[in-house]
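Heads up, the chain below is alone and in the form predicted alone; it's given as structure tokens.
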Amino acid sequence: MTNPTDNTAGKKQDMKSTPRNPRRALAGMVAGSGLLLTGCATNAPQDIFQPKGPNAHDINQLQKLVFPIAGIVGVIVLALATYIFLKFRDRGQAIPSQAHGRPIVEITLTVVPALILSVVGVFTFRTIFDLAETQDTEMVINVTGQQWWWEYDYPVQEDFGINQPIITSGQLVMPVGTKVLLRETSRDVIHSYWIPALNGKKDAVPGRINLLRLEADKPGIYAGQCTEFCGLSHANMRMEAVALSKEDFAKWVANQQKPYAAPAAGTLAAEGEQVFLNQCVRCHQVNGQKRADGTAVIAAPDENVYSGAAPNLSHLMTRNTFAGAMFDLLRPACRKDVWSAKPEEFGAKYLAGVSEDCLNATDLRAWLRNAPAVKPMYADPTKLGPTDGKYRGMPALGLSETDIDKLVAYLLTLK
């Protein structure tokens, strides 16, 4: 006699007879269509699978290998998923046979994973150590990530014509066919520096300084991004690297290493100069800038700055971006003609600068107007850093658009 408490088979019953909804398995393959076609991108200057150096390379042979087999593996584990799902769905059936206690079937499915593993411990175990090596470099350069921007020392090196340190920040300036050592720490927090098309990433860890080995085959741009999350502008921490020949390399320093040239009496960017004086120099430096009693200008950004340290304005016009690399000093066309040169071509069109006819005069004064509404610098932009009143990251400075202009032109000298 049936137990009329008892509804466990019409339960089974219910749930046997209630269809699907179409509209929810649709939403679903829709979901996952999208999700895939983000990957794909015509113009992708992060792409791993793009290398153009010989570390990067090293990577790239060595996911030639992994992925199809992990691809394999991956088909394989989920075909079988899938049939166990759908054939031993529960219907109220009896438990399928086990396997456990038959060994030919649990020693294969140990040797094999383990064969597998192996094999791929092999080449990446290779491959590390490769990546690892620094005792081949040939070139040293400082790099000190804080929020949000790089901040790049080159010591000296005669051997590269540096006779005095050179001090940059957004763009990494290296000669092509060189083997490069960066040496990575941060003032802040954990940021990483990854630069896909020329190696892997690298941790920049306050207190420690890691190395990485960089190394680029022809003249151009190498796009990369900050790869550890370090706060409201994490994803606007950018990082550019620059190859050129060592001949246009060498002209790169010898400009980098010229004496300041103060704007001419009577100008725009003479006055301009003056409200740099007023403003910016609490936080920036300018090498060899003085003022009107002939006292040389020294910042003072660790009285200012929650990290102690803002961008070396020394020689801005000759980068191509400001703001830790988030926006360009070019305007579209004239970057557009920079990024697409040829290698040949290459070294004379960015050792050219920006001019104020290809200045991106819009982000820049947009920038110098209210730089925290473009940039997320704290949670709210209208009070100071926590820590002693100090700034973390570039504060509004409330110039009028007169400051502006003048400010704008003094810029444009600093070639």
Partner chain sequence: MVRTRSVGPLEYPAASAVALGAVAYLFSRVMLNVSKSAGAALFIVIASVVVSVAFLAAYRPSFRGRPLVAVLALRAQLAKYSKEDPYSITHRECGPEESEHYDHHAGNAVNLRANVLATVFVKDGKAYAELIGIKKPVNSITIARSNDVNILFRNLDEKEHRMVIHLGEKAVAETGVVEKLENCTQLAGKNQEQLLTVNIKKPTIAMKDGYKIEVPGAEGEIEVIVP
The other form holds:
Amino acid sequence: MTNPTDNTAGKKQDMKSTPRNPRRALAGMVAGSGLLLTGCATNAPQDIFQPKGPNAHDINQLQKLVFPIAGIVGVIVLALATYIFLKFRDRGQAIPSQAHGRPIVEITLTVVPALILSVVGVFTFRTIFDLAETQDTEMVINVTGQQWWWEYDYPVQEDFGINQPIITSGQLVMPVGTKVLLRETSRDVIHSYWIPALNGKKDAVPGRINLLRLEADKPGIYAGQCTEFCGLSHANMRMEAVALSKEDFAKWVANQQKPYAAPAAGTLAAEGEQVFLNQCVRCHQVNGQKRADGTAVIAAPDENVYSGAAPNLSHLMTRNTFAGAMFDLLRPACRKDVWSAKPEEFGAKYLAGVSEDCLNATDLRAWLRNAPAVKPMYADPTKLGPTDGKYRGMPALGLSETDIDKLVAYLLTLK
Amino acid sequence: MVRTRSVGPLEYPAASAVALGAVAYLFSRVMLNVSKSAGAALFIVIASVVVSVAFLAAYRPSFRGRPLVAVLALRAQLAKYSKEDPYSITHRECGPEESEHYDHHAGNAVNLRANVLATVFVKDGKAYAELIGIKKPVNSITIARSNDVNILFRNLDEKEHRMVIHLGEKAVAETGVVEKLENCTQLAGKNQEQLLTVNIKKPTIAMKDGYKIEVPGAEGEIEVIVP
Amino acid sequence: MAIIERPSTAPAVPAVATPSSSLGALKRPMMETGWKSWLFTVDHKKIGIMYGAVAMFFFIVGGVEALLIRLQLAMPDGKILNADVYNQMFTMHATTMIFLFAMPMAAAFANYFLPLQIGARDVAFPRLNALSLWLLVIGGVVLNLAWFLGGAADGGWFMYAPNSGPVFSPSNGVDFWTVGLQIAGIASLIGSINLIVTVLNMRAPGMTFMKMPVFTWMILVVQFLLVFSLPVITVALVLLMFQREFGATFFDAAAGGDPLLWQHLFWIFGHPEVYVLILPGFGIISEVLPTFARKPLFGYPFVVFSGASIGLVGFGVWAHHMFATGLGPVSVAVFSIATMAIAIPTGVKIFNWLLTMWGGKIWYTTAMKFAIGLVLLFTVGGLSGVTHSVAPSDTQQTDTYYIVAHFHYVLFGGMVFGLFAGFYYWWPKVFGRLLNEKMGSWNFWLMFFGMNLTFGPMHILGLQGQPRRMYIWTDARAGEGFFNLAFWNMVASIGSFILTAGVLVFLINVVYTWRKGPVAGADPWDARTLEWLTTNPPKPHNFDRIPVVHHLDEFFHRKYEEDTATHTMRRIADGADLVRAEEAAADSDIHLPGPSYWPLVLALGIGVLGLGTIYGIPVMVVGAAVILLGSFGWVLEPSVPADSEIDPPSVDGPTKEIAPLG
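Please supply the corresponding structure for the form predicted in complex with the partner chain (the preceding block corresponds to the form predicted alone).
Complete assembly follows, chain above in first position.
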């Protein structure tokens, strides 16, 4: 419900009554659960009443049914209660007759809610099965959760030009108007995938594959958050779903499949690649990277990280976030530019990736300097007994400032 | 139908409830009919009889029936593989079965019926995979790196089959012998299911030949991609 | 068996062939005053008061934890607590409030009033009653000991596997948590069996089931819920303990286990647990509302059966906590519909409470205000609950602050307000003094206002997409405008302090009343049920004469008579006179259970054994030895103490003697 009159009515009622009369504040609040709270127009990015795709829209249809019903029932009950409180106060009347109730009233009061609920039940039933539909899936993305980031991999799908598997993290990129099926699982504990604008939550459970259908109507960026408590940095485990027009998506796919280009010799970035090869490849894979002797570089997160995986950094600078979407790769101004872009301009802005000017160097450098200091993780080398010496999260690498300079220069080339 | 699908048949809990009820009833009848002090003495006698019978039963070798052997065999197997096997704790011998004591309907466990990564079928001598959420059969599945995944194998043919996943090769350091790494399910008869839990640590790009699933004796192989 | 014998004029028949003193060396602790009279008591009233005191202590502990949480979340990127401590804080807040405050406080009311309401002299198993109290205390101590020994449990009160495993929660917090909850679970289980037997066997003559007060009914339903749900959580806790201490793999997907197994076990317990928490509150206000509306409860059988059916259906809705876990559409649909179904008996209760007041003569005491507060707040919580029962809509709401708002309206509004109604209503019964009504009014309005200000905004926060259990929230996702998270988080935090002020007023009121509160008469509220047919506070033996029951609301019907012509009620007796009449016609030779050391010893042994699972076998051996000693002492304690152990029996009037007891 985006009707502005509902919105203001709700606000007025609530603001007026809250400070003075709690009982009316309460009435307002209940009416609110139907009207006031659904009437949000320009609010938080995870507002659940702002569907931006058919699945969330189906859910919202139900919410638009059940919230007003709850609100109306609430108002009726509270109005009745208020009437009773005022009308039957002790004014010195005689002790009333000790009647024990009337079955006919009781039965009515049982049957009426049952009828209301069965109406809600029918719609609920239908929507549950509609949302579970997967037979008409157009695209599949595997989603793997771990402490405290999400990995997305795109199996080979010729229809979308995906000829070799694509692996990324931080941002889920998908084409608009396409029925995308997420096949979710987890590498360690239970996480939950939630992009409120696109669909409800679905847990990522170790050993299981859970399905979640997403479809976006328009290009744009949609915020989400891990919603199953998953340990220390649960609050920092965020996600962003990026919907691109089909043409833009094809461009994105092509770029992701572009072969690795090592930085030109003698540049700062080339020195950065050496730092990367000395430090980062222990966990982080950059596809196509080769050592001086021509052998392929294969990261070994399985030997160093408990979950056995670390974000694949190929084409890092095509993403807008890092560290499990906790930090932005874009400076606030540039970020705002992308987030508030109109649907038709969004694709170009997003595909531009992160330029040197827009890079949020402060957070990136802080992260490289001492990651556990900015994101709570189990990365204290002295306390890794339970995991046989493996980290949960990224440890402090003890890099010098010049190494960090080099590394940042190198990372900027990963586009 | 329900019987074969349920984890434990219904008779066991039902029968034990009846038995317990009978014991409690009889016990209460007896105890209420004797005096307080005689009751205490009687209780001590009954308790000692129960304890001694239980003790004897536990130590009589013939009492250890087949279920116990099966459990012990399974435990030995688990202990054997959990040590050195980097990929999986499920069955690994791809030769003849060592034991007949294994679950022939692995897919009946509730947690494994639902939400497996893929189900591999053999039908009319052909092997193919189905993924939940995807309509058509596929011959390529993607498994995320370092992730425990369950793959169910269902045999629809008359002939017994097992599923094999090929995980590349490993050179043994001292001898230089190249050893094939593979993992198998146990044999599945017609309409039976077996489960394979795998965790592949290295991506496909690190491998010479990649990973694949085969069903010996059936056509077709399923490519396994680890991004 | 410790069934207290029915009073009779014939002298007690001494039991034969039992030892004549407790183990020879230990003299039975017969004192009636001083700390020993509390520590070793088996009197249900003293035990009830101690339950209440323990629960109140943990209410304050849990409240402080809640305040720290709200302080942390008042502003974006809070710095009061770090992530680790925050996780411990919200875990222990929930655990403390549920297992160490709400359940024991309900047990306090049940222990104290249930025997009084059914006209009994004690519960069926008085020593077991003491054992449950001490086990609860020890469970609470073990749970909170972890704070000082490397950090408390940090997996949330739901403790989902595998996050609760030794790798993901390396401190000993979860170990203390599993042990503490198992001990507290034994306490509840023993208590529930005790109360069930009491209700089934020890009702006064004439009190049929349909003449039982609603509070007793609801407590009976709760005890059945506990008996059937606690074993499930115990199984789950044992599995978790084996997983942590002995390397089992029940919840480990790699080894063929299933993380969802924990969730199913936990919620099969956890959902009935919700009703375990809420039904005592319902029971209390079902006593308070009729008393102050001067009308019997509207539709008594409907309220009773709706309570029972809530209890029954409550076992069939657990998976609505798991709509997002990928159960598959069929399961989701079934549990969704079942959840809607449970709204119906709940609605019946609300309407019955309102109709109880309809046509009444409402006297707005503080107790009544809290009872009305419950009806209003629970209505809000119930309606937001209906929005969760719609599974697709729940997948948007679950694990957000909307849920936090919902269950605080249900539990704080529904449970805590019920308990406070009970405090004000029954305080004169227990302590003989009336709580100050003026302070009571402040107490109510501050709590009512603070509660709405704290939890009301959480509806908004949740619907704006703020997830639960986050140690910080970020400005980047707070949004703008009227519904921005920053404003409402701040409002909620301010509200929590107003709420705290309300609770503080209550504590001040308690101290004030204890010092100089007015002495209550025998019947300050013109009450309706049997517990008022005795002095305030009741004598150790409760009733001088076991009442014979003819009516629902027996006490009221002894005071009033209906004029058959005009259908008006005519007062025929004064409550105080009725109580005096009972005293005059007192039974002699009333048999009461005697105090005992053994419940405390046994409880301590179980506590030490529990700690042994963490600290190793030597500690376990000590614990087991103490348990053995306690059990033997208990069993060998004579049913009738030697003459030398009894205070000189009084020569005239009702006498207390030690009855055969178990």
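Positions refer to the first chain, counted from 1. This one's a predicted model, so the numbers in the text were calculated from it and none came from an experiment. Under this definition, the rigid core comprises the largest set of C-alpha atoms superposing within 1.5 Å between the forms.
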query	finding
Threshold 2 Å Cα movement between the two forms for Ala333, core superposed	no
